[in-house]
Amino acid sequence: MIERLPAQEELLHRLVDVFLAENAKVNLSAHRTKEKVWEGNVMDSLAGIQCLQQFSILNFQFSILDLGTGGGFPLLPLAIMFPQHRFTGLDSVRKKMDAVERIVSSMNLSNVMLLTGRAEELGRNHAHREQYDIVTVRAVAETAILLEYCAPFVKVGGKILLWKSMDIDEEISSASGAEAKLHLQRKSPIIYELGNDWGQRQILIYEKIKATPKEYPRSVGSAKKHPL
């Protein structure tokens, strides 16, 4: 993991304070203490640094979409650590995105933009379809569902990063059909320890090897009701 500069460390801790102030007004996260937000949101988000390093993107400007960003994780910590990259947060819940927008404004994060909408609809929009180098997701849903949401946004050769717990071999295996239909290829995951009581976690990595078929994403709700 890259070393955090003093200015970045300061911004990350400030993010915790600003986030907690917003979380008191809008329910963005179950974590409501500095320690919980730091470990469970910020440090968990920063595990993605290993993936970004692995893709050798440190010297190039990449476009990164955080799908289902909720309270802004991993979007905001990664944007702080990689100011040279362009980050976009997407969520369908307006009040959450309004809260994240206030956080972004308060912290003057000029490399972050926000979208409110459904992945199934924006994934068909030419302004966003296959326009992102990397899509990140910490949202809680089955892997097959998340892959259908993510794949349309990623460029061919781009990566999808899914924050997941361990011991989900059956879930990963069940997603093999979605992987094939969406022209994705699973790579070796990133395994990391959060420490204390958080334990070991992983980031699943999928590479897009061909353009997403035109029929995906399906209509709103279809991926949840009938996973590929």
Given for the second form:
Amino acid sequence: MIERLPAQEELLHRLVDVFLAENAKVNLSAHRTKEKVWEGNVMDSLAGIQCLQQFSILNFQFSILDLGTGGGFPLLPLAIMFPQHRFTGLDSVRKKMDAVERIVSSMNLSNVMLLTGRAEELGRNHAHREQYDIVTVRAVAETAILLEYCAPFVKVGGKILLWKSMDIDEEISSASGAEAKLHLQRKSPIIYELGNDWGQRQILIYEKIKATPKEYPRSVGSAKKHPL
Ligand code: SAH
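Can you now output the form predicted in complex with S-adenosyl-L-homocysteine (SAH)? The one shown was the form predicted on its own.
Complete assembly follows, chain above in first position.
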């Protein structure tokens, strides 16, 4: 695990305060105490460090997209820990993105950009298609749906990281069709323990082997209605 520098520790705690103030105005998360936001949002987001370290993230400058970022998780804690990488948060709900924008500017996070729109539309846009080394997603949809949302954004050789609970073998196996059609390959997940009552969780890892076929992503709503 990368050590948190005192300045990063301070920024992560400031994030909790700024986030709670925004969460009182705009509904961003069910976690409404410092302790819950620290453990359930900040520490859970930082579990991604273990994956990022596997990809030699310390040696290169990466572009990372957080799809369905909502109130900014795992986007913001990871951006604080990796100031050398470029982070983009994407969500379709403008008022959430406006709240995240206020958090980003009040904390001076200069490595974070925000995009408002649907994954299915932006994944067809040349400015974003196959432009990211890594796509992260937490708590947005089932795996098969997420793979169709994410694959178009990732460069060949890039990775998709899905924050998930344990015991989802059925969800993973029902995503095997999507995995094949989208030219993805599943790697060993990272399993981590959040402590207290939060229990064990995992981050699923998929590598993109070949370019995404042109027909994906399908039109808005199709992935959700008819998962591959
Ligand atoms: N990742 C955050 C938020 C999860 S809530 C966290 O873990 O706290 C799921 C978010 O995904 C919502 O904000 C919703 O607007 C967004 N979302 C769902 N489907 C989407 C799509 N097709 N394109 C863009 N955003 C989407």
